[in-house]
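In structure tokens, the next block holds one chain alone, the form predicted on its own.
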Amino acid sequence: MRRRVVITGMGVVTPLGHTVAELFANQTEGRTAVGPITRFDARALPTTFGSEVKNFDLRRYTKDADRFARCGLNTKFAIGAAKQALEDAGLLDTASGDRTRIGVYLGVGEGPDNFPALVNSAAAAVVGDRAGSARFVAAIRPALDPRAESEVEMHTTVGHLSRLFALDGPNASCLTACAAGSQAIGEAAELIRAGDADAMAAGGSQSMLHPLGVAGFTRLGALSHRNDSPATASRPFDLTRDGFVIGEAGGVVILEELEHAKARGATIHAELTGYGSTADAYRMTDPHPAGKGAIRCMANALADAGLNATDIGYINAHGTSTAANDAMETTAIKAVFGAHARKVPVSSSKSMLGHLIAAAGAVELVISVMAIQKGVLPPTINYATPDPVCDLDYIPNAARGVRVDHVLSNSFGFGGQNVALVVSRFRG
């Protein structure tokens, strides 16, 4: 008999809240957190918002917060919103459990970027019209700081959550773009329904908020570019979307193995019943049109979770705001539910939260697990113009009460790469 796996805590911090009552709140009544960037001057940029985690203390979460001052965002949003799920679980006495038996895996972008020291030293390398790779070094070295590069990497975020939380179980990262969050979600519960652990840490964290990140996004003619009106900029399914607003969050669940959390009393949120991978194997920046990974992806997630598509009640679309994943996810949904794609309700948090990338699917599963608590599913905002290509139910601009018992999640990443999710509300 195959092992349950559980969420037994929940953990955020977020453009719109640091703790999952807070963002679901937000979520429910429509708010936004979408506005201009104030983390660096992005006035020569095309897109000049995004949706930033603002007023975000480390000290909060950790007595030294110093020891993490040269880490990136990456890190310390992970850091807070693991002590939440942590907390939560009634794990984080690090005496608790057998903490050989708990891991972490989380989905994990990039850490600081020091774009000062990289600019002015690109701009010494250059005499004339050439530019120099050893004066580009000279200039270089002694602009870096060797604690901070060594945080550039993505496994360092989940080396700290080991060590702080002493989380000695297996330990793993990954970077599945946009399907990250998701992707460790799902592979921790692998690790679990295996035997290899008892307990999981599994979620996202990233920042692309800096002027790469913003300029890189820019170039790929992903963002919106509704510098007039940022708080309407994010507008998934609507006719006039014209791209995604890049957001940062840190997301994590605690995945615990039935029987474990029942042996200790623990608090059980919800069961994750079915995960779902797969590639398009198509392009590197566009969906397949067709949506033919979406739909395995979606297909082989049901499968697992040994249910119908007329058994799911609710939808947290992947739901970008792009002119490409809008249309392609509504047709994938449709080859996947038929009739019942038109009475099942979707809806994007990307609209009110903007796209969080590795962190996205993390935070859109706590999301759809407190739809399941609290029978209230949140809205698409923006929503104004039907799109022909997309005409299914998207909860337009109005939280709806609705008793649902199991929520598919959708991620879908750069690179091809979509994960499903299907949680269900908990039954012993």
Contents of the next structure:
Amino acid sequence: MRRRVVITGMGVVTPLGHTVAELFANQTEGRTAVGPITRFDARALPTTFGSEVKNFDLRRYTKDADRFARCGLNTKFAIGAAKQALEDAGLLDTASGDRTRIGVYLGVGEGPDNFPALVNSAAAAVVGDRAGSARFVAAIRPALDPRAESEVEMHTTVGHLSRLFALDGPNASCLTACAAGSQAIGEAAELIRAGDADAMAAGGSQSMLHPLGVAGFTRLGALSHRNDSPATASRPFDLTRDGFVIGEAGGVVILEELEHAKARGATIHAELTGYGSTADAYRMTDPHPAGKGAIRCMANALADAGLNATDIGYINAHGTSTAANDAMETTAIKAVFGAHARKVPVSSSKSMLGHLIAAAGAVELVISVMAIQKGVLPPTINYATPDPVCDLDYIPNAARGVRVDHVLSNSFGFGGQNVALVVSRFRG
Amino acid sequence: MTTRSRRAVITGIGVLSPIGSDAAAFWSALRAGTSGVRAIRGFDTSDLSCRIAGEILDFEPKALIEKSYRKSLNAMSRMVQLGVVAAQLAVRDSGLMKSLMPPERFGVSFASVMAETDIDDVAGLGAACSAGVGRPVDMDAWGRTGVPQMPPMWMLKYLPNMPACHVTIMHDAQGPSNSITTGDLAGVAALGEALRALQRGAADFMLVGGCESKLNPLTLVRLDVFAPLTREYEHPERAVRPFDRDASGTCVGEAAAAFGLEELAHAQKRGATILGEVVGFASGVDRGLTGAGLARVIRNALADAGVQPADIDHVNAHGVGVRELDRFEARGIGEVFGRDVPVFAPLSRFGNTGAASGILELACSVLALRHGELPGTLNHDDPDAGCPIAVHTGPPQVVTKPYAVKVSTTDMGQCGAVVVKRWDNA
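With the form predicted on its own already on screen, would you show the form predicted together with its partner chain?
What follows is the entire complex, opening with the chain shown before.
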């Protein structure tokens, strides 16, 4: 029989709270974290708002915060989330358990940015309309801090978690755009199922709230422009939605092989029962309009969990608040769930959190687990004007008390990367 | 452990490297001991401290890429172009016909990184809002006149998942898809993940690849300030010295390599030529770089494959030519194999190709097992006493055993090992 994977720890650093309890309370109360960007001066940009992590202090999570001072927010948020998750799971003590059987798998975004140096050096390099590489190099070199530059290397975030928490098992990072956090959790579960590890700290961490990140999404036409009302800008499935709200976060869950968790008397929050990963193979920027890849990834996750669509009590949608995603996701849910699609409640955590990019799937899985544990489904806020093509029950504006046993969580990324996870109430 | 009745075989190889850009040219250059490490020609390096690299001089993506996809090249950084073309070469080599493959059974597992921006892409917008080096950026100008000059698809040129995404679109690969970013470990990790996907039945064909180009002014100047690059390169082809007493640092390179990895019965049913079998994988971390953790990972990979050290023809090491890192790797390999199994380190031929390194370096062993000859390691003249291994140098030696082990490591101790087997029509 296949090795079963349960969730024994959870931790988050999000714009709506730095603990799982605070995050879920804010989600069920329908609070938004979206507001003007304060991280840098964004006033002249087409989009001036985002969903920022506020009052984050790395010293709460490690005695050696100075050691990580030059790390990017990707690493800092990951440390905060992983510390909480390991503590929750009772695995923080580095002498506990066989550390060679505990690994790390995160969807990780970019490291520290050096926007002023890049822009100024590129400008200094311009002669005619081609940039001179030697002038560029000469201009930027004095502005480069070796310790920060080494943190740009993409293997460092998961490497730091290994070192800080003595996790010597498989160590991997992925970046499949907005699907990365879910993908890391799904692949980490597969490592446990295959016997490559007994437990994994898995999730995602990213901040694109820096000038080039916001500009890049602006140029792709992906962001909401509702500058006069940031708090209502993220409005998934609403007719007047006009793009997503850029956010940032870290989210980590501890996945553990069932017998391993039982043997050490761990508290089991839920069971990770299903994982599906597919590609649209369609276009770089647009999802397949009929949801070809999304349909198969949800169906694969259900089959992997051994469940029927009617077993699912709640869908935590990808629900980005872009015109294309929300219409496609609705179509895909209808294709997979048939008549049950009208009965199963669907909501988007992004209506309150914004889009946490590589962290989105991880934080949303934590919310899904909490929904099972607390019997409360968080709403989709800012839902005002129904869209005829988005005609499901989106739990509009107010949380709902419902007991659910199985939750489907969707994550779809640029380039047509689709991941679905199924999390279930644990039954021995 | 789960029962693993499904086996994974390599049915296609695609290589773009500083020593050759098709499998035949690559193999003959490997045999001949040709080095691809040279003075950088692609751009002016006068302000860099390390001015050599493994550069691909003959890469012509327009000529190589499928015609229908040619216009998309503009939306790809060099890393993405390399990855996409290597994948195409591997698919072609595998003889896979799109129409015969159910798209949902065709997956992609790629190793890559966040590529650095081309300077030309940000020069214009920099000029629009820079008040000079060392001065704060005029954020008002940035928003009003800078950002509108950014190429609309700028971000998509550089993201790590772009090679895999283009590959899924080009080949209608709708199965599982992932992009792994764990530095020099990423290639082996991507291969391990694909192996498990085939074993558990999530796909029948996985395109496994890795790509990276560190030959970019921004990447090179960044590496120049913190990475252990050699400063001794009067003779570029002699500069990177794996496990050698005179190791003085590494140099970078650019490459892409890809395998068609296929479930055995699927490959046999369509009469595919089988180039080798992937039989074992393991990964983990050796935090202290002591070698003990690496040895554990290698032993786990051998156990996964069901083989003993005595079954191994050679170990394919990363061998970056940095003393501390080479000693770490050698201690791990030495603890498992002693000096009984020869070590081959291909990196000194093409520099550290990062996310491409795992698949590119492993391709050398797959070809060596297939051709029955193991090329020698370049620039290992005086063994470093801190490296308790026997490095194979000089002319090719005859392959005597059916298995090889590929080891990949990072400077943070992340390590992985893959066991491959020669295909004997068994």
